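Here we start with a single chain on its own, the form predicted alone, put down as structure tokens.
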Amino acid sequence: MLTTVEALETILAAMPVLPAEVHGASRVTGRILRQPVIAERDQPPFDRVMMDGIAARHAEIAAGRREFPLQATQMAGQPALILEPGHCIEIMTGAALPAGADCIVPVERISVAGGVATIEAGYEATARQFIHARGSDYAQGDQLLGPGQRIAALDIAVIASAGLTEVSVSASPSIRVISTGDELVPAGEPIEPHQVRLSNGPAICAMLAAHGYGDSRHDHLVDEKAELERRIGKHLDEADVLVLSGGVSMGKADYVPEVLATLGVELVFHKVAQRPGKPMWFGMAPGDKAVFALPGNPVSALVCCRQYVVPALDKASMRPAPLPEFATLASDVAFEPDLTCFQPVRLVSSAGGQLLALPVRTNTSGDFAALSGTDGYVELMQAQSHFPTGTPVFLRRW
């Protein structure tokens, strides 16, 4: 049986790379960038005035001059004027610094009468004061965004500033999320005492969408071999990735592995030394299509989705693996089986700024309600049964 580390490494090694496609900049938020974004110009592209006031020569102010005839007014968006000696130019925030000026005196520090600006007594001006120097943010030709970066809303401003109307991004994988089980009943439909509500599929779709993979569709299949083979085969033809939930354990109605084999899906591994989620199944279908068959218990399904499916999609999208994140256990955890424990946690901060992971107990791997309000889970590695308060642990946020 594979360890959790071996399972994830095996999945990542098997994942194909998704093709790149070009989209308008207004449609790429949340997608994975596949090209560098290069600065079109210096930023700011000119010495930018940061305060309303007057632009003057600092040397004249330092020599004791306090009164300056107003030469002109310059607004943001107008070409830079040339400052005449002994004068000042009324200036607005965002305007280009007039040639010859090297100091801005804020409007609150001047008075204007008869076309003359007077600097208040005692005010000490500083050379280059309130001037955002050209190229001080970045220079023309600098790389602003790199391939593999997930495009956030703030990055759209960067793309626009580079003069780009469209960029290359990873194609959005087409995903089919399949819930199996005769006992499952969707919300809104009549339900019998012996049945349970269908919850895994919608939750998995929502988790994938939260990570930027919104092109998913859900289907519910009953535990009948012929129907499973027909419908799963159809989904394999139409989608890039399949994520199944249920039917992968050792029960008489757990037909999923057999059906997948019949459809030509090659088993890569079945079972991982972990709890919850030990029956996890992974295979590859013809056409380099990844198939994840997750356990049916809700906690197991959601943990396996976050632990394996999300990183696999990131790898296929050419998103670099994130840096490891760690937290400190806020209370003791005991775990007897020789398996890796995925322990749900809430995150809190200590007075000293330390990130603490407060374990949240689930009644069973079916207790999905206990996950509400948790921030993620920590990985408590096998071969150890007691994890005392203060233990540093690897953290994955949902």
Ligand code: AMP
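Positions refer to the first chain, counted from 1. Only a predicted model underlies this, so the values are computations on that prediction, with no experimental measurement involved. Rigid core here is just the name for the largest C-alpha set that superposes within 1.5 Å across the two forms. What changes on going to the form predicted in complex with the named molecule:
- Core-aligned CA deviation for residue 237 between the two forms: less than 2 Å.
- Superposition of the core reveals a Cα shift of 2 Å or more for residue 107 between the two forms.
- The rigid-core alignment places the CA of residue 313 less than 2 Å apart between the two forms.
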Given for the second form:
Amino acid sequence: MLTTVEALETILAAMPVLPAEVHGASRVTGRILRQPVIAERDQPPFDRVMMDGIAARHAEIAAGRREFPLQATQMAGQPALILEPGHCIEIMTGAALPAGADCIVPVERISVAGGVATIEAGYEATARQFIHARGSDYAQGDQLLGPGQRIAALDIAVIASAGLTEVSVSASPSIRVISTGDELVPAGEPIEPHQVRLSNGPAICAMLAAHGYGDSRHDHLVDEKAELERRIGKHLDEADVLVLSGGVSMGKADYVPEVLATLGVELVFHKVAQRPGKPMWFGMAPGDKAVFALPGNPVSALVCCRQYVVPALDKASMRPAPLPEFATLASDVAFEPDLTCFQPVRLVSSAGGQLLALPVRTNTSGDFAALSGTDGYVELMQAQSHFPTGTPVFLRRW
Ligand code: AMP
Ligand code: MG
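Form predicted alone done; form predicted in complex with the named molecule now:
Then the entire complex follows, led off by the chain already shown.
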């Protein structure tokens, strides 16, 4: 049986890279960038005036001059004027610094009468004050954003200032989330006492969307071989990635592995040394389509989705794997089986600035309600069975 580390490595190695596609810059927030964004110009592109006021020569102010005849007015967006000695230019925020000027005195510090600006008595100016120097943020040709970066709302300013109207991003994987089980009844439909509300499908779609993979559709299939074969076959034709839940264990109606084999999906592995989620199945279908068949138990399905499906989609999108995150166990955990344990946790920070993981007990892997309010889970590695308070552990946030 594969370890959790081997299972993840195997999946990542099998994932094909999604193609890149070009989109208008206003529509790429949340997408994975596939090109560098290069500075079109120095930033600021000129010595940028930062205050409304007057532009003058610092040496003249420092020598004691207070009165400066107004030579001209220069607005933002106008070409830089040339400042004559002994004068000042009335200037606005965002304007290019006039040639010869090296000091801005804010409008609050001057009075103007008869075409002469007088600087407030006692006001001390410093050279180059209120001037945002050309190229001090970045230089023309600098790389501002790199391939693999998820485009945040803030990055849209960078893309626009690089002069780009469109950028290349990873195509969104088209995903089918498939819940299997005769007993499942979706919300909104009448339910009998012996039936179970279908919850995995909507939660898996929501988790994937929260990670930027919103192009998913859900289907519910009953445990009937011919029907499973027909519908899963159709989804395989239409989508890039399938995420099934249920039907992969040892039960008499657990037809999923058999049906996937019939459809030509090649088994990569079945079962991982982990709890929850031991019966997990992973394969590749013709056309390089990844098929995740997660156990039906809700805690297993959600942990396996976060642990394997999300990193797989990141890999396919060319998003680099995040640096591992660690937390400190806030209470003792004992876990005897020779398996890696994914332990749900709430996070709090200690007075000393440590990130503490408080284990949250789930009442079997059917207890999805216990996950509400947790921040993620920690990975308690297989080799150990006692994890005392204070142990540093791998953390994955939901
Ligand atoms: P299975 O893996 O199909 O044997 O399912 C294991 C358990 O998870 C059973 O109690 C199922 O009723 C439950 N289960 C399976 N799929 C879902 C689902 N989509 N939503 C909620 N519970 C499910
Ligand atoms: Mg089932």
